[in-house]
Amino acid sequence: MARAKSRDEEGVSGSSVSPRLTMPGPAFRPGDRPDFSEVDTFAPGACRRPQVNEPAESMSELATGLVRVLDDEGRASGPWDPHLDAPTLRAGLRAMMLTREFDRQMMIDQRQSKASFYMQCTGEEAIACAFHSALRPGDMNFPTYRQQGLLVAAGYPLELMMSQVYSNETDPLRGRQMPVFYSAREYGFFSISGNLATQFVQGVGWAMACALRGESSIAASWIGDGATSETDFFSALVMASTYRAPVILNVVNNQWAISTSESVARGLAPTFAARGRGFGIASLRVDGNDYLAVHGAAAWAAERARTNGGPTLIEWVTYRAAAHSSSDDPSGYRPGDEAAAWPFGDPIERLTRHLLRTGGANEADVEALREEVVRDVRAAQVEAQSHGTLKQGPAPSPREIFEDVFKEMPESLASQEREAGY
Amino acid sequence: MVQAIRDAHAVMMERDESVVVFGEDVGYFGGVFRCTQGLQQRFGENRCFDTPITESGIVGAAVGMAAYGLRPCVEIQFADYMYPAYDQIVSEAARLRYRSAGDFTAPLTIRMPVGGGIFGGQTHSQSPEALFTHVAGLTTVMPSNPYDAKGLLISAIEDDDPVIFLEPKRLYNGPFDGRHDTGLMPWSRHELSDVPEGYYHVPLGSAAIRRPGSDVTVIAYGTMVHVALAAVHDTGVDAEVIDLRTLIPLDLTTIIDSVSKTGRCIVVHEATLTSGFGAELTALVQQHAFYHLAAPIERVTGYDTPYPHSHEWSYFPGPERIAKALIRVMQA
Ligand SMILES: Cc1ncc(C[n+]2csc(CCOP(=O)(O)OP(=O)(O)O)c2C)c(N)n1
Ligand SMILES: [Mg+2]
């Protein structure tokens, strides 16, 4: 979707051609009418599905294709269709709807000063929710702040997520972390760092540890399009490549990194998936707004990793429909109607259409789900708020500031705690 | 203060074609704190541009450009994110002149917001100045007001060696004195918000006395200057408050003259205590003013923990903690 303003023509002066820098940017800025008709959307079935143990070189075209299963009318087709049964799909739809409702409510609570900050994943729910359903207990995710869907799909208690967001008395992280920087080892969710990309290579290390111990558990690293520019992204690729680690390297390309378009991180490469090819890593580019394609691709990569086929890099193509965070206002850098113009639609609408079309659910079922997720979020919110919100009600003790710096508190810190007198 | 920082950029970009400005979200959007707003529109994409999210890339490229002869002024979005660039700063920018015997130099400025007070938790609140002052070859600056921010940034860009320019983010929109539960005061009501148009500079390596006094010297920089002044006001102690403005090179003369006069000294910073810049200041004061001291030198700083999120006001070394230290040294 990017426009790269090439200055090639201007660079021609007389008989010599002198170099000029290219300054990549988004296709559209505020005031432009977003038009994605040039974007190649690929038909479901356009990409072949290799055997999970095929060598990476044999599938290099998949890094520039687009794995899809659902078409615009909600029909599923092609080799990547995971053929999930209706109850599984309804559970998937529910997880996505619950994630969206959770985000909606937390955003409101943030605006009411019950939380200091919040980040939504609107439009990206299919990626985390369907990915989760392709993993096994014992696998570990190394997420970014935008994979709350992994926790929701895993059935992590919503009220605990909210308590973390509110930094209240039952916050599992005791007020130490900003909202959404969850940690939930038992749910396969590694502690989130604010420093971009650091987790991407740590996931490779976890996968290496699994293999060193001879276990069939795997790891999944997560990163955004923008953060792939960090050195840790490339460190992860090289470590995964060198040791053939059982890891899935997920790049969520939601087109934006705050105000910066994905093209700035991608540069001259055709896609983010193509980054894997130079490392000999199997690389897929997948429609991230297509629940079935996400599940199909994730299951493929997980099996490849578990059966000693090595790492897979997956670029999930999606769109960040909401602001970067509660501190951001995208109207300053992109057209307001860009999300609506995005050619891959909305993941919840697309799976709903599929379920309605195939008889996996009817209108009444979908309506019931809608009401159910609102009720669930509301109930969790009442429960969580009974334990306080950022500035009101019970809170973790300020003594928590001093705990967990070390396993045993050194005397130097103990004396600071005494001086503080909390 | 945001306006003053923008102004400094614009003044230098106007005066010197070799000044280029870049960083994450710095170009089109003008920076997440809006410190570079309007520069791309005014000077074009070749002078002010967005970069990929790679701090090592930003600083590494800036070193190369600076060695060539440009004067890059780059932004790291939060100081907490400078670590991927630390190798380029410490091993490269800081030592280029030394290791090449002046054959190559690195006249670049690296700006970054520091400090807490915005509920930013451990990755949007750090004050890593001691990680820079410990490195031979780096100049480290931290302004406390708009006038100095503009004048010091101009000096930083003009300097022929690498300068780390730390911007207390809590001061971007007003002179924060540590009283977080009272309303925000805008800069317009502060005397040092009067920023002259056009070119002027505040020299690197010169401290300012913000409040003359005779009983105790309080050494501070950045946000803590305002917090210290509030504590002095609360206690009524006749303290002399020094705003360092530049940490390295340090204006030792101003410090020693003051402590020699007052005989007491408190050092204040928001960064963690152990091996903080306060340790250096304390050592220097005891070395150069030992015989004038009537009380042990006290440090009031952040605790030796990561910056907490919800309890940040229990962590922040606010006016009450400074006031207690003032009273202690006065009673000693
Ligand atoms: C090392 C580091 N540099 C900069 C930042 C500031 N920052 C936070 S999120 C973000 C954009 C990330 O974009 P992307 O990777 O595309 O993820 P998305 O937010 O789109 O999910 C930036 C620059 C950071 N957190 N860490
Ligand atoms: Mg992104």
Contents of the next structure:
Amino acid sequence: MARAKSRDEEGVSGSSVSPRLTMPGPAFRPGDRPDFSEVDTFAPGACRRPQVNEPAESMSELATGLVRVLDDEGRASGPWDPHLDAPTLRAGLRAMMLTREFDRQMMIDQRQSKASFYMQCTGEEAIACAFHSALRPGDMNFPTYRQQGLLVAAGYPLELMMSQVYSNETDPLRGRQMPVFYSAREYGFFSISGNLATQFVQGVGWAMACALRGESSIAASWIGDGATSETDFFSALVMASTYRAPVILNVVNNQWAISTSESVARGLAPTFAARGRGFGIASLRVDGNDYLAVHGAAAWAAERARTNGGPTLIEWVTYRAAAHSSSDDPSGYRPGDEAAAWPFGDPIERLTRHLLRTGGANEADVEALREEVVRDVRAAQVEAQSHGTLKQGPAPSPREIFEDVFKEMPESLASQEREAGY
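For comparison with the form predicted together with its partner chain, produce the structure of the form predicted on its own.
No partners, no molecules, just the chain.
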């Protein structure tokens, strides 16, 4: 006589248990006390630095580790330390401070109805500012709305960035883009696309075109953690892997895709960088709040791309300290003190500690730099506002929506222009 199956055995066979879905979510909600003690922060200097021509399959551990250089006291160690001199580090600190002060003033202006919308990158400044230093003239970034540090570090005029936010008469885009959707070809900053993840396929295609023309330029694409769930992300990885495109594929994991935890897009993958391993792409996971680690990893990936080593996928681990945008209230989905509890600290404070520790700057130098940054942003603000803001002063003519759309304007558009009275 056959033995009756136990309840556990029935569950294993699937005869009496139905599959259940799992809905991932954040570790902490409003009202919780954030505790990141279980996050593996990895020791600074612990990750090895492969040769730039090393096969991707032999460096798979770097996709689940964490490239770090600076410790909590500002000491630098390990093979990823780029050994930057003091003037270069001070320039990097200035770029980060300038980006943060720019963001602060633009958010104030948005609240005063001088702009319709704004998005800050508070806490993420090191990623864009340090990454820029690894690029050369002719390289092209395909950014999202949170890489304004690329332009700031490149020396793009702040007053032009502000004019674009205000949509005034000197807006380089003539009022035809959302605020913070900058475009500056001469600074290697491709027009921002509001449809996220398009940056990956655009960047891979641009890099492939450069290679076909025999040029030495490379591309850098940027998306956030949430956009990795888009099909463009996977399409770009296939093309980049197949053709060994000279491109750096950047995923900025700032823990939040608006109000959705990064765990939703990541799914069962241990990290976002780990997804690159399945495509045979060199993949790094890097402390995005560590200016030196960002610089070291970006320089490595850029050299790999330029020497025909192929693409690199980099997950920058950081935290979005501010709201998603001026339309967002993060208190509805995360604890108010979560940013302060983030174990990797603030990028500006960390680089400051390093400079003070190494003698690259003293307290007076840092304070003077802060005052200089505030003056520079204020001067740019005065200049930009003299040309108008969202609701005051001159603005681009509505007739300009018809210009620069086609090389030769079709009759359908010309008739609309006449109908509009232009």
